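For reference, the chain that follows is the form predicted alone, supplied as structure tokens.
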Amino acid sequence: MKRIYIEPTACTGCMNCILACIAHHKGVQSVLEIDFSDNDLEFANNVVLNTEGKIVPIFCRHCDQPECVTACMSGALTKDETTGYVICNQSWCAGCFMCVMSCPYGMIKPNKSGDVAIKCDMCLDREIPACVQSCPVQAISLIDVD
């Protein structure tokens, strides 16, 4: 199984990971094509300030025993047996946000319109997630875990 790994000491806070996530999910080839006046821009990763006040990225950890999947009453969140990824089927999401409340890392959030949950999908349609590929200092990497 693969997971996104973050080396927080290497992160420069450039936020390329967020821009790459937005571009990928908007279906554009370059961050230069993003319409930043679009109020519906959403991203599934996040950046936070650590205890030293430095910006660091955070991502869904696709937990071994994901509390979000257990809390999901509609079955929208499932754990793929092969990849180990926690997947959100937004068309099944009831918008109860039990998953948001149960995620110990705060990585599931309501979408901008507040009707369904969103989270990192590991860019399943790509070999390497957009955030990993866009990091100029390789602070974000894709690692094998077993």
Partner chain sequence: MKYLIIGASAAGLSCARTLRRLDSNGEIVVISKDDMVYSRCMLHYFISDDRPLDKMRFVEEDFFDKNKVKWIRNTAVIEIRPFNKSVVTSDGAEHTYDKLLIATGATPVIPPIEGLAEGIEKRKDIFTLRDIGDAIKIKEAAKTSRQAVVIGGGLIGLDVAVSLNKQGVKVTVIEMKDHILPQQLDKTAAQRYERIFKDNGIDIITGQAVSNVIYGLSGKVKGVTLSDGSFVFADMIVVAVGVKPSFPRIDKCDLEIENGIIVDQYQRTSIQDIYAAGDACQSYELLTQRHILTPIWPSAVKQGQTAAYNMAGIGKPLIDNFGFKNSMKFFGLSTISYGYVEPPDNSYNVAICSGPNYYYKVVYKENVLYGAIIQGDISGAGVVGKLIQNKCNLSNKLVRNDWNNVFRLTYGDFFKQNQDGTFEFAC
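Switching conditions: you have the form predicted alone, so give me the form predicted together with the partner chain.
We keep it simple here and write out only the one chain, dropping partners and molecules.
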């Protein structure tokens, strides 16, 4: 499987990856197609400023032993055996947020309406994840891991 490798020192905090993730979740190709007056814009990644003043982009790890999956009492979260990606089946999710309680990195959260969980799906419908493709400084890149 692939993982998004992060190079925090390269990140300028432009938030393009977040915009790209919003577009991906809206099912549109370009950021230009997003209506920013919508209040249901969703993204699964994050770019934070830490207490030392450093910018850190954070993305789901699709962990080898995912805490979110262990905690999921509905079976909505699974680690796909073939792709290795941790996917949330929102139509099965019960919105208990035990996954939010359990992800040590804070990479799964309630959706805007608070009824189901939302997380990174590695943009499986695209060749390259939208976020990776949109980063102008290669602060995030895809690496192969086994």
